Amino acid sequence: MANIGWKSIKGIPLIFTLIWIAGFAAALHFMDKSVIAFLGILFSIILIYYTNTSKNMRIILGAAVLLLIIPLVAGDNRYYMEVASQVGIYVAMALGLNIVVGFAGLLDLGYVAFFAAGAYAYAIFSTSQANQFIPGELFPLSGEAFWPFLIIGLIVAAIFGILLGLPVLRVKGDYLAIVTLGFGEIIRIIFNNLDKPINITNGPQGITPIPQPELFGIKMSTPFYFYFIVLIVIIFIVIANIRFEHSRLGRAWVAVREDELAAQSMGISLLNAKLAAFATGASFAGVVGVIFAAKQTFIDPTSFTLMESIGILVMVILGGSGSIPGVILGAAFVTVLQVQLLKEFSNFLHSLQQSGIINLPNQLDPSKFQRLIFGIMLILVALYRPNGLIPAKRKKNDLDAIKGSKYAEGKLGILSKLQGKES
């Protein structure tokens, strides 16, 4: 019954989607800090995905919402743009983890380590912290260094991904999850203790002030600018995901995910496939880490705990492992839930408490039940949507068409050699 109800969403009329976008765009403009208005404009992206129109029209509508409507309507509202940029950061992280978990089937519980690698790479070398171990007083750098550090963060995180991939090639399943969990904790502890004998990371005190991006003399210090930076990165990551999904490497990842022994027997190198998955997923996290460090202007090891890795994994599983639109939906939903919904609901209950309408104990504050809510959501998804909110689509081949093609006329591979010997 759940599948029947979900399939009925498909084929939404275009006029309904346009009215929905216009209505919630107006609400977003006139209402300050409205949870419903913000959720409505975000949900319009899902409506566009299921709208009964051409693919090009859906792309145009999605671009209009993300590039025009949200910046023009909510661009002056710091609260909305802060939440939107935060959602974008976690969407980009989830898309990176989707390559490792969704495409290659490698359960990674230490993904936040790559996020930390990119963040610390920018934080250390863009501030005066690097003067602690590099002579010459060459630091801090200006905000214009942010742009090349996006590439540097990508490379550093990819190296970390390879370092993680090499020791775990013979490990899979639950043991792989344990090893990656340990890797993530080791990286966090190293960053926490790397303040002696040489002070590299400043230990638990963290690094500040981290310079924010600059471009042609314009300092991009507001959430409005970070929204566009994150959006550009997401577009790049989505395109990369789509290209990988339909590439030879992407098909190799799927083969490894389904059956490693069968994949190896077909000539797929498990070493290359797994290392490529770890390095690719890690590199995206490194780029996002640089953006996170610049946005926060302060980082410390408490920003990269195990719960962050679990939260990102929840986003992938909830949305649909291996599904690009599903992962985007899962990341957006979970981030809005923890950043906006629970916080606003908690503030609403506190206002009722101050008015004397209810008496809410501090232990029942909704913001403290975040992990409980995540657990309940995962149970419900496992029961009613085991493949995620938007399951990954499998490419279906027409066997009759393949048999009738010109490639089926002659023998291929070993059969062609045997046929040649017989003749």
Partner chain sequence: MLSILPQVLVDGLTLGFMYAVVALGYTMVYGILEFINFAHGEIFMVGAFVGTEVLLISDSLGALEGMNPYVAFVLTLVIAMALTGGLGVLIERIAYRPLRGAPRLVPLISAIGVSFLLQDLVRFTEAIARNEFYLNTPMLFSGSISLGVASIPTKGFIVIVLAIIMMIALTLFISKTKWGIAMRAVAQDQSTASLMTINVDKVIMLTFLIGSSLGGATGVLFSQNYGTIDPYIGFILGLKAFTAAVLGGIGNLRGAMVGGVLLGLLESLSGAYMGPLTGGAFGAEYKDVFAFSILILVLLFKPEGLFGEAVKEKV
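Residue numbers count along the first chain shown, from 1. Take the two forms, find the largest set of C-alpha atoms that superpose within 1.5 Å, and that set is the rigid core. Since the model is a prediction, treat every value here as computed from it, not as a measurement. Compared with the form predicted in complex with the partner chain:
- Once both forms are overlaid on the rigid core, the distance between the two CA positions of N193 between these two forms is under 2 angstroms.
- With a cut-off of 2 Å and the rigid core superposed, S269 has a Cα displacement that falls short of the cut-off between these two forms.
- Core-aligned CA deviation for I232 between these two forms: less than 2 Å.
Starting from the form predicted alone, produce the coordinates for the form predicted in complex with the partner chain.
No partners, no molecules, just the chain.
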């Protein structure tokens, strides 16, 4: 239905996209703090995706918007850069979870535990917290340590992923969901209580001040820098996602997702495939965790609750699990909804309340309606778009091209039998 509509237009004309970008960029530049203009710019990424032009052109346009227009137009506005880097953090996480849920079909409800592992790894060792259990006054580290910690966070989270993956391999489907959920809760409770007997995580008080990254003596303390750090990480993760998707391992994941038994009998090692999925997904979350800790300069266990895991899962499923553009869209949409739209709406209601037009109890604050909105979104997506907003496309092999290629000179095996049926 909707798809037929899209196909008959064959995408959006290039000129329309360009006018859209120029219009909203100008609007954002001249009107101060216009939420609509900012959302318009973010939305232009989707337009570019559907624009009727070559792939390279679309990549160039997208890069221009992300790397030039947003930083140039909104760069001196802390608030927009904050939202943009927040969106980026969640996009990166959702892309990590996409590997586990989307590609390998392993429903992971404890994903935020890996994020926490990365964040705590950086937080503990970059502040004086580590002095509590390592002798010698070696800590805190300077902001220069941020860069190696991106790798350390990755490794720590990957180890966590394998630790979780090992036992979990024996269960599947909805059992797996429950086990990962339990694991996530266990990790949160441990982080919450590990201030005794040895004070490792400082318990519910959390850890602060976490140093912000430094490069060649420049302190990167504003959201502007984080925007770029996150963007670079996202580019890496997207490339990794694409490469994995078409690799041998990626095809093994899809096979495991579709039918474990059949995959196993085709010679795929379930153990390796699942462990690799957990470790890869987790390692991305670990990197993002380090960035998150550095950006917030403060972490405590409340940032790593089940709600966060569910939120990231909503992003993946809403966008279309297994579909990279879909997951990016889902993450951006949910994050903007959460950090911007709901807050704006709350502020609006507050201002109404202050001027005495309406009287609302404090508990009805719309920014507290996360669960309701997540719940409705999950139900609606499950009922009406189980494959998400932008469903994953299956790569199709062109049989004629294979038959015409130089590999077809010898025996084609089963393909040769298709000859009659195909033509």
